[in-house]
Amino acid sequence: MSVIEFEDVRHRMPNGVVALDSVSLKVGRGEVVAVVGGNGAGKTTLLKHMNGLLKPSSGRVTVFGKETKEESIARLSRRVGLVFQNSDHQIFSESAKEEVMFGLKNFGIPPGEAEEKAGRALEYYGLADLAARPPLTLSGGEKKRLCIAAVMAWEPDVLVLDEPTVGQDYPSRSRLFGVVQGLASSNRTVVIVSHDLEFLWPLSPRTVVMSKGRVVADGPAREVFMRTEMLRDAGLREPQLLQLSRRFGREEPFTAVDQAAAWLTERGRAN
């Protein structure tokens, strides 16, 4: 079942630039979909169509069967939670806890339940000790985690993440990795825009490559990331683990750093 569908979508910006050009795309329930491409490829524009922040100039975008042109952003956002690339564009409350509580209250969650959900989200993302802090005093990585916590607190059916690993340390990246896997295993949908192919490669998501507002590739990560020339044309390069696998002539590429380290250690001992 498709939860989000683009049908021949074209979006022209106010300055006349065509940011999306004849995009047709279906996102299914429980899928993890990565959207990659160079700067200006149309990735963020695509994401903003998923909860109605932007409307197509022509074509149709439907979310759970409802055309976005006919639905309010508030109604769409209840089911499709979007975390912006720039955290400062999303944060406005006086404390981290209030930031998480805002969406819950706005969607009519009872106060007691909202308090409980906010507390769980802050704890999970390692922000419980910062609950009273003004969000704008947090570090870049803490702000990003707060934005993710604020969206995850109301448990949307679809989580859309724009460059989620920017400013994140290793524990935070690992936590995010686990969140994405957990959502997928519970039949929820995750869409990730990212330049961080090292984060995406171990996830092995369905991968959509964009260039100049068009979808130029769509398929399993292992197939897409092995198309070296296509990646280069789209302003991308292979993940380092794949490059390392090629260098050592492995038919089965490394899918995790620990796996590569163990293999190389064993190879060194054998030699």
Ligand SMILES: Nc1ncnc2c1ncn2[C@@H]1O[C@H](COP(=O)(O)OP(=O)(O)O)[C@@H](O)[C@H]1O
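Structure of the form predicted together with this ligand, please, following the form predicted alone?
The following holds one chain only.
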């Protein structure tokens, strides 16, 4: 069953820009979907349709079988949790703990239970020691994880991440990779928007490529990422491991450094 479904969706901004055009897309339960594309491709606009923040100008968006036009944003958000790109656009509390409690309170979860859920979320995302800290004093990576924890606390069925790795350093990126991998292996439904193909490649999820408001490709990363020209036109760059695979004419591309190194060592010996 599909959890989120776009049927021929078009979205026109008040200033006339058509940010989404003929978009059809299904996200199944337990699926991890990457949405990739350059700046201005329409990725954020797409995400905002997933919890009803934006409604299609034409076409239909259904979430768990209900059309988003008929549902409140709050009800949709309960099931589809969105984490936006800029953490500073949502952090406002006096402590990390309260930041996580905010959503739980809004959704009417009883205080005792909310406390417990917030504690668990902080723990899971490695923020337990920082629970009392004012979130504005956290590092960029900690803020990002706090924003994810603040959404995952109410246990939405779907997690939607907008450009989680933008501006993050390597330690934060690798922790985020762990988070996404963890969610994927526990059969969560995750939609992750990114133009960071180096980050996505080892995960190789189903990948939807957007360009100028349209979906220009949709399929397994290993197939989609092979279409170099298309990626370049969409403002993206091939990950180095893939570039390497292509240079050696490999059908099955390398997804890990160790794998590539082993193969090259073998090949070096063979000659």
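Values in this document were obtained by computation on a predicted structure and should not be read as measured data. Numbering follows the first chain given and starts at 1. So that the term is clear: the rigid core is the largest set of C-alpha atoms that superpose within 1.5 Å between two forms.
Once the rigid core is overlaid between the two forms, L25 does not reach a Cα shift of 2 Å, moving by less than that.
Annotation for L200: C-alpha shift under 2 angstroms between the two forms, rigid core superposed. Remark: with the core as the superposition reference, the CA shift of R188 between the two forms reaches 2 Å or more.
With the core fitted, the CA of G178 sits 3.6 Å away from its counterpart between the two forms. Core-based superposition between the two forms puts the Cα shift at T265 at 6.1 Å.
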